[in-house]
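Here you get one chain, nothing else, as C-alpha cells; it is the form predicted on its own.
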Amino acid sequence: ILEREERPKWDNKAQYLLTCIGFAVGLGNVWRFPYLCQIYGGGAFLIPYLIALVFEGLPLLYLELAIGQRLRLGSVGVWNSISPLLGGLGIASSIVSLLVSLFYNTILAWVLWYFFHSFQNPLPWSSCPLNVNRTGYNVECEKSTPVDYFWYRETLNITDDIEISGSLQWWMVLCLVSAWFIVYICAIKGIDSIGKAVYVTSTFPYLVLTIFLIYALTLPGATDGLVYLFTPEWSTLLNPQVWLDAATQIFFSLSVAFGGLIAFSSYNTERNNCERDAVLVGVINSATSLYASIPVFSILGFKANNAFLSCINENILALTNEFEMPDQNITVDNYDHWVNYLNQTYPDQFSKVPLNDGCDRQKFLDESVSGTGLAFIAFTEAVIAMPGSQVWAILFFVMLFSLGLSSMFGNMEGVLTPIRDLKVLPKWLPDEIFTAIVFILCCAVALIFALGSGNYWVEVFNSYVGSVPLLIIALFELIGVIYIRGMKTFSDDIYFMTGRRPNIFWKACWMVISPLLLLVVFIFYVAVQARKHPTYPAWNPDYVDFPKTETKSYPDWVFAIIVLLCSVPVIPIPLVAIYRLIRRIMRRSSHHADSNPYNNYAFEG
C-alpha cells in the first residue's frame, strides 16, 4: 500500500491531457495523414479513417487509459497483475517503444540540423554550391535540385546502397547527441519534468500551425491545393488498401500499444473520468491531422503553382525568341491562345520550338510526398519562394521538433516506467543516473543512423518496427482485459473510477468489433507485405534516370533483419507464457510428490 501511495502524480489534469495529446500527436499527423489524403482521393479517405477511429482507435485508447489508471502500474506491471501469463505483453510494448525511440530521435536530429541552417541568408538549400575547382556549380546538384542536394548530400551524405555503410557523419553525430540530450533534460525527473515541458511542446505546434494556416491561405495557388485535398474520389473506397491504410494510420497515430499511455494514466488519481479523456485525446488527435492538412496543402498548392508558372515562362521565352516577338506579348493568361494561333499559322516553324509538354498544374499537384520527403524536400523548396523565408523555415522546424519531442516523452516513458515498476534497480541508484544510463545506451546504438546508409535504416525501422508488433500487442491487450480479467470486472473498475458503467457501444467494440478489425488488418497487412519483396528508394547519382531515386530490393541479410524487427518484439509474449506455465506445472507436480504431512516444505512456493 505504501508503494502505491508513493507513486508520483500529475500536478493537474491539464498536464496529463497535454502529455497524452503530445504523445499521440506527432510527426505523422503533419506528414503522413495529408499524404494518405492526397493519394487516396482526398475527402473520400476521411470515411474509412473516421470509421477506424470510432471502432478501433477510441476503444483501444479508452481501454489503455482505464486499465493503467485502475491498476496504477506501467505496462509490465499491469499485464502481470491481470495474469502472470500475460507478463510478456508489457516487455513487448517496451521493446517496440525502445526501437521506435532509436529512429524517431534521429528524425529530431535532422530537424535540428535544418533548424541551425535556417538562420542563414540566403537559405543554404536555395542554390547549388560551386564545384571543387570553383569553375562552375556542383554537377550532382545541377543534375538534381539545390533542395535535393542539400538533403541527400549535405545532410545525409548518403551512400547509393544500403550495403555500403559509409562513415559516421560528424555533424549528424553532434545533432544526434544534442537531440538525445534535450529529451533527457526534459525527461530527467519523470513526469515532474515532462509535465512542465508539455506546456510548451504540446501547445506550440498549434500556434505555428495557425500562423502557417493564416499565411498559407494568402499564397497564390493555395486554393488549388485545398480543392485537390478535399475533392473526394469515391471510387478509391473500393480499394481494400485504402481501408487498410486508414486503420493502420489511426492505430499508429493514437500511439496505442506502446505502453506510454498506460504509464501516463497510471499517475492519475483513481477516481477520474477516463472515458472523457480517451474521447478528448482521440478527437483532438484526428482534428489536428485535418487542421495540419490545410496549411500543408495550401503550401503544396503554392509550390505546384510556382512550378507551373516557371514551366510556362520557359515556354514563353522559347516562343518569343523563335518568332522574334516583342517581350510581354505572350503572357501566362494568353499563352494557350498564342500556342494555338502559332501552331495553326506557322506549323513548320512551331514544330521546331523546344516546348516543355509537361506544364500541367494537376501533374505538379499529383507529385505526392510523405515523411522526410515532405518535410525536408517539398516544404523546404516551398519556403525558398516565400517572403521572409528564414522566419518560416525556423518556425517550421521548431514546430516539427516540438511535435517529435512530446512523442519522444511517451516513447521513453514506455521504456523507463516498466523497468522502474519491475523493482530490479538497486535502491541506491538515483533516478536521474538510471535515466542517463538508458539514454546514453540508446544514443550509442542510434549512431547507426548517422552513417552514410543511416537514412535507409531509418526507413527500415519506420516501416517495420511499428507495424505488425503493435497490431499483435493490441490484440492481446483486448484479450487480456476483456476475456482474462473479464468484462464484468473491467466494467466494475470503470464504475469505480467514473461512477458509471461502460455503455453497449464500448462493450461491443471491446468484445467483438475491435478484435475483429485488428485481426482483419493484421491478416491483410501480412498478406500485402508477403506478396512483394520489400524495396527501398536509393539516391544514386550514376543512375540512368537520376535525379529520380533508384528502386532497389533489400539484400537477403537486410530482409532477415526486417523479419527480426517484426518478430523479436512479440517473442516475449509466448516465451513468458510458456515459462510461467512450465513453472506452474513443475510446482504442482512437486506438490503432489511431496504431499507428506510430516514434510514442512511440501506446500511452500
The other form holds:
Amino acid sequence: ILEREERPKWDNKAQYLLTCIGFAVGLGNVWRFPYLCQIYGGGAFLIPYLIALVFEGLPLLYLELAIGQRLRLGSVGVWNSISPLLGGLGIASSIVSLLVSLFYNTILAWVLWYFFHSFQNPLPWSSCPLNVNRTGYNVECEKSTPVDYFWYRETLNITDDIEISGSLQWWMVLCLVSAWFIVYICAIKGIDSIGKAVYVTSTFPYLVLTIFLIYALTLPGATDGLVYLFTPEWSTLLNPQVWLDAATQIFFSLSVAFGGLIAFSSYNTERNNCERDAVLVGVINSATSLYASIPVFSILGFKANNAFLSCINENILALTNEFEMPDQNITVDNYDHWVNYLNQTYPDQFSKVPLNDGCDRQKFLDESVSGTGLAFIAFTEAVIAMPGSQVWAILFFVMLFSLGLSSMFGNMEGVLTPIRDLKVLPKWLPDEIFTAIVFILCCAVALIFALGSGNYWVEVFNSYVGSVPLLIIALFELIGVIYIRGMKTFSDDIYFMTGRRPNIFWKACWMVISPLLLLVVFIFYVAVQARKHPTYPAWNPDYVDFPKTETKSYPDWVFAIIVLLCSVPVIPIPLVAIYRLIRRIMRRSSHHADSNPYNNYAFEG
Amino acid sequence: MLDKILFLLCLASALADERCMPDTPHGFQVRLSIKTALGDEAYVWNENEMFLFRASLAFAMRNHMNGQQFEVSNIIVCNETMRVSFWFIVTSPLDTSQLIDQENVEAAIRQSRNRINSAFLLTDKTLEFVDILPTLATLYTHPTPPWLIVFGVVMGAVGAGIIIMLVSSVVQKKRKTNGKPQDKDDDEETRVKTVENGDAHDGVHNMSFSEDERFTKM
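Output the form predicted in complex with its partner chain next; the form predicted on its own has already been displayed.
In what comes next, the whole complex appears, and the chain from above leads the way.
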C-alpha cells in the first residue's frame, strides 16, 4: 500500500484567490502607483501601465500559477522537476523572498508604531515638543515640521549617515518583534491558518479604502487633487522612462518571481482553471491600484489646499497688521485684488511687508511623495486636519498593516514551502516549531533595521533586492518553462488542468513578447542604475539646507553590500547548473567506463 | 481758578498723551483679531470693550505687584486704529507721573494672560501683545505612555493566541496517535475503495506512461 503524503490544500477556492490577491495587493498599490500616476502625467500613465499588464504581467502570472498547480511543489521542487540544471532558480526565489521579508516586516513594524500612537488625543505628531528649558520648541522640530520630527526623530531616531549605525532603538525592537509575532500567529499552521487569516486581511483594506474614498471626496480641495491626478499629459508617453517604470511597476506589483505564487497554487486541486485565476488576480491588482489612488489623491489635494490656505492667511495677517486695516477685510477671495490695490496706492509701505511669494496651489500639488513619505509624513499631516483624527489614523494604519501582512504571507511561504518540500527536516520536528525557528532567525537578522541607520538600510534593500534579481529570475522562469520544459509539454499540462490548450495570445506572449519585454526592461534598468553612483537622502539636522534632506553617496563598503545583494540571490542559478552539469558528465564518464564489458582492468598496464 | 484747573488738566492730559505713543519704551502694542477668532459671533469693538480691557489690565497689574491698587485710570491707551490695535502705558497708582517699566508690565501680563484672553473670548494668537511671547503650554505627559498600553493589549492577545494554537495542535497530535491503531484498518478499506472507484484526484498523475490524451479516443 502506497504511503500517500497528504499535501495541505485550500479549504475552498475563495481562500486561494484571496491569498493570491492579498499577496499581489500590497503597500505598493497604495503608495507607489498613485505617485507614478502623478509624475507621469496622470491619466496618460494608464496606457503604458495597462499594456504592461496585458503583455507582461498576466502571462507571467498565468505561467507561475499553472506550473505550481501542475507540479504541486514549492519553487525549489518545481524547477528541479523541470530540469535539474534549473534547480538554482528555486533557491534564488527563496533567497529573494527571505531578503524581502526582512525589510518588509520592518515597514510593518513602523505601521504598528504609528497605530499604537493613534490612540492619543492630541495625536503626538500634531505639535512640537518643548525644548529642554521650556523656553521654546525643540529646534529640530521647529525648523522642519512636527510630522517630520515625529517620523525621523521619535520613530526612527535616525542618524545622519548610513555609516553611523547608532544603537538599537528599544521601542523599534518591540514593534519589530510584535510584527513578527503577528505574522507568526497567522502563518503558524501554514495555509490552514493563512487561508483563514486572509478572509480579514485581504478584504479589510477594501472596506477602509471605500470609507476613505467617500470621506475624502467630501473634503475641501479633494477635487483639485483628483483633477490634477487624472488630467492626462500625453507628452509623457514619449519619454521611455515612463514605459520602463510602468513595466517595472506591474512586475513588482504582481509579486511574481518570489516563489510565493508557485507555493500557493501548488496547494490547489489539480483540475483548477488557473487561467481564469491568473486573469482575475492580475486585473484585481491593477483595479485596486486605481481604486486606491482616488482617496490618496483626494487627501493629497486636501492637504495642498490646507497648505495654500495657511500660506495665504499668513500673508493676509502681515498685510492687515502693516496697513492697520480692520480684521478680515482681506479674505482669501479678495486677496489678489487687495494686493494689487495696496501695491499701487502705497508702494513703499507695501514693499516693506514680508510676503511669502510661494503661495501657489499648483506648487503644493506638485509636491510628490511616495513610499514611507506618503504614509508617515503626508498622510499623517492630512489626518491632523480632519475632524476625528484618531479614527482616521487608526483606520489608515490598520489598512496598511493588513495590506502588508497579506503580502508577508506570500513572502514567508516562498521561503517555508521549498524547505518543507525538500524534506531536509527531521521527522520529529513539528511544523510549528520549524516555522518558529525560521521566524526567530529572521527577526534576529532584521534587528539591523531597528538601529539608528535602519531606514537607510531598508532603502538599500528595497531598491536593490526587490528589483534586479527578480527580473533575472522571471526571465529564467520563462525560458525554463517555455523552452526547457517545452511549449508542447506545458500546453499539455494546461490542457490537463483546465481542459483546453492555451490560445495564440498566451503562446505569443510566453514565447516572444514577455521575454523580450523583460529583457528590455532589465537592460534599461541596469543601465539607468549603473549610470550614476548611487546616492541616498540623509536626514541631517546640521545640514545647511535643513529641513531638506542631504544627498549623500553610499560609501564603498555599502556599495559592496549592494552588489552582494543583487548578485547573491542570482548566483545559485549558474552555480547549481554548473554543479549538476559536472555531476552529469562525471556520472556519464564513469558509466561509460563501467559499461564496457570487455574492459578488463586487471590486464592493463 | 477755573482757568488754572483747566490749564492743569490740559497739561496733564497732554503729558499723558505724550508718554503714550507708538514705539514707546514704556508700553506695548496690542492687536485684536476678533472676527478671525469668533467669525459670526464677533462682537463690535467699542468704548465699553476698551473699558473692559483697561480693567482687566489693571487687574493683571494688581495681581503682579501686590499691594498697589491699580485703577482703570492708570491704564492709558492711545493710537487706536480700525485694525483694532492700540498702544498702552501703565502709570503707578501712587504717582501718576511715574510709569511702570516694561519688565513689570510684561511679567504682569504673562502671569494673567489666560484671564485676559478669557475676558475677551480670544486666544494668545488673536489677542496679541506685540513682543510678549506667550508662555508655551506644556503637553500633558502621561505616567505610562498610552502606546505601551495598546502594545501590551495587542501583544497579549497575540501571545495568548499563539500558545492556544500550539497547545491545541499538540493535543490534536496526541489524540491522533492514540486513535491511530483503531482507525488503521478502516483507513485501508476506504483507501482501497477509492482506488477501486477510479477516483484518483489526490494522486499524482504519472504522465510518463500515458499517452497524450487522458482518456482513450473513441
